[in-house]
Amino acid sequence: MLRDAGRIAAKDLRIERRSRVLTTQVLPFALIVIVLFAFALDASTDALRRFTPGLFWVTVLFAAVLSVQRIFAVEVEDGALDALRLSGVDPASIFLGKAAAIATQLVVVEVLLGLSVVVFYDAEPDDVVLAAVAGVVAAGGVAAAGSLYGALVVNLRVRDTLLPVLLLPVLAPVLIAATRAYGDAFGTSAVDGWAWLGVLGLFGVIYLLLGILTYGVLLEES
């Protein structure tokens, strides 16, 4: 199962590397959002530094929606999703491969945004390890949920507008927990970031299990 998942993730990442959607659309979009937040808030550097965790993760979730839409839009073209279904690959492998590809892209987005908030918000993490671990765990949870809901709407005509409506409310626990963890990492709030990291991990485990158990049904219904 893991071998097939790795092949699917590698396939999706090769497609992304050739299309360069991540570098030409998703990353510029995320950077623009970070800059626009600074203009919209019209706040001092100290205030922006205090708001950094929340602004960072709102931007990541917006970028996640674009990444999920792109991953599944490719599968609709030329009946690629039907070919995957008929190939005999375990649906759980398809789910894990999709989630791994999305998570990899999100980690790249997070790295760029991390550098951006240092430059534009003058915000540097006091606990780099906590920030890095929380970023990876949150990316995995977002990717797992995105893979589930992406499969749910992939063949709908309104998938581009419906996906954010369905996915963003589901990701509210990630936004809350990741913001709290980053509040601790950046020293902007007096909370236990490692405890909130546990919430992120629980969210990811739940959606990974849901995906492994139900992805076959979702693919058949899509």
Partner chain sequence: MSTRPSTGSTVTRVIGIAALIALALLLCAAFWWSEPDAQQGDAVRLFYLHVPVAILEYVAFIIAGVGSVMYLWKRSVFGDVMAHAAAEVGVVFCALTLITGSLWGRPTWGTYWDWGDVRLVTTLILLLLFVGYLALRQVPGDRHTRSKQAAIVALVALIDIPIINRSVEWWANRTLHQRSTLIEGKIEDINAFATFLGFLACGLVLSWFLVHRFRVAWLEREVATHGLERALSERRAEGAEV
The other form holds:
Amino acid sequence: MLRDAGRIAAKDLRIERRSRVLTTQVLPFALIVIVLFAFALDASTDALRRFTPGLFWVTVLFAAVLSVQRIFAVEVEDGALDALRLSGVDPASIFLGKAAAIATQLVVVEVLLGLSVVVFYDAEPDDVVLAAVAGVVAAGGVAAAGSLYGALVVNLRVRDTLLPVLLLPVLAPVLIAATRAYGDAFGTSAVDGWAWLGVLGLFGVIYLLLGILTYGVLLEES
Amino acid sequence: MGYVVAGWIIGIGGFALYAGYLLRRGRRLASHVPADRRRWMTADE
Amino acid sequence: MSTRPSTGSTVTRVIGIAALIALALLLCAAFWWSEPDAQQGDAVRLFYLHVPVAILEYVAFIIAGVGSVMYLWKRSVFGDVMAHAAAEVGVVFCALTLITGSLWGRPTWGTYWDWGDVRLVTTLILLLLFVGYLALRQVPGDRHTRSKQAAIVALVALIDIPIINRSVEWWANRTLHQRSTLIEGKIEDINAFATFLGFLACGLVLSWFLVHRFRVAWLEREVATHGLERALSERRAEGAEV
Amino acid sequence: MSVVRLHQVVALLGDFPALAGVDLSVEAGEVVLFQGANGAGKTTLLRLCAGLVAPTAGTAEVLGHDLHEQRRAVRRRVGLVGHGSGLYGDLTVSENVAFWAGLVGAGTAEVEQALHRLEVAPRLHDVAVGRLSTGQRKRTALASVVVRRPELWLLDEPHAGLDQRGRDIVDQLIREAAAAGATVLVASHELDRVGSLHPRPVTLAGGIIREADHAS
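The structure above corresponds to the form predicted alone; please provide the structure of the form predicted together with its partner chain.
After this comes the whole thing, all chains and molecules, with the earlier chain placed first.
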């Protein structure tokens, strides 16, 4: 099961390396959002620094929607999803492979965003380890939920508009927990960021289980 | 007190609107379905 | 008695009339028979409507969850239709909860909305989750596929709710708002009879909504099935001509 | 042994009954040619046999598995060449075939062999599929099905987009598959024979199989 998941993730990441949608579209989009926030908050570096954790994670979630859309778009372009269903691969492998590919992309997005908030918002993390760990764990949770909902809408004509409506409310706990954790890491709020990692981890585990259990049902018909 | 009255009006009004919407939808659909297929809906005794 | 086809029946008429009577009594109880609250003042009069609607909204969503499980587990068409009906009624109740809650909050807290209140925030996200559910439901396509997808969305939403609730509670602590406990304290004070009446009236309204919405969904299925039969015979005729 | 056994099968595309009551029985090793106009239900019938479309009514069995309950078991044993190539435009020919081969447990040697058999020129192996001509892409798609070694071949307009040489290769492929004991279902709105092979013709119209063909 894990080997097939690895094959699927590697395939998606290879497509990504060739097509460069992440580097030429998703990353610039994330940067644009960061710039837009600066305009919206009246170019006040103080405010930007204070709200860095929240702005950072809102941007990551927006980028995640794009990443999920892209990861599933390659499957419907020329009937590859049917081929995937015909390959007899365990649906759980497809779920895990897709989730791993999305998570990898999100980590790349997070690194770039981390650098840009340091530069543009004058926000420097006090606790780099916490920021890194929370970033990876949150990416995993977002990717698991994204992989689940991406497959759910993949065969609908309205998939691009429906996906954010379904996915973003579900990610509310991730946004809250990751923002809290980064609040601690960037020293903007006095909370125990490591404790919030528990929420992120729990979310990730729950959605991984949900995906493994329900993917068969989702791919069977869709 | 104005807020309280407004709350009640919206609350009861919301019930009434939704009830009306359900009834209208039901009437329209029911006329397309023969009586023997309308289970439980014994409106015509 | 009307002979026009509708989703009504004797049972729903009895529930409907009982609901109207109970609502009328509740109105009297809220505005004339009960006293203003010591702390909330007259705002408590909205509570007799708000609290039952809020609690029953969760009942509706739990019914939607049960229906979804019935569909996923046993392929129960009844469960599927019930889940759809309960989700829509739940969204109506949820929206009314938020509106009445905001209008109660304005005189009591001095603000329509308070991000520090766990229930408020959780309820809003619950509303958004089920709005997404209804959006998915109305996308045309294969019936079984859509039902399965919807059932998964409903279950995921319900599983998400406790996580959201816990994280909002934890998150909101920083603001030192203790609204939740404040509300719990209040429940004890408000007029027990009016509260009971509120639950009765709103419970009857909920059941009336559920039954009618269920029948609407059932009729939709019948219409679709009928359309399918016609499409099938047309298709076969097309084949015979050649 | 019947490889395909359908009785009064109805299948929907959305709310359109693409198949409106199909009766069909195909024995192992048979080559069947589905004929019929556009919209007759040929593609849906092949997708149903592949386990991709669920029957909504009737009894349906493929390779001994019930299509109502065990579609996944059917899927891994069939090879479907449909309208979509099932290839990723950003990956090269050999990467694509190797990916699909890997998922079904076939090795590099089989990938090479399949590409050789479809006469995909070695200079194209490292070209992205998105840059191939229609015919070359079709050959690559066929190669990615060949590596699966299907017991039941489902070919939807397999000649479409191929040059004469490509068509001959496909005909050869079908002959070899049938000789090796596999069953082949071909859908085409133009052919009445497959190379020198004379398959059993079955005509579809309006989602049902024409009466005359039941006798044969």
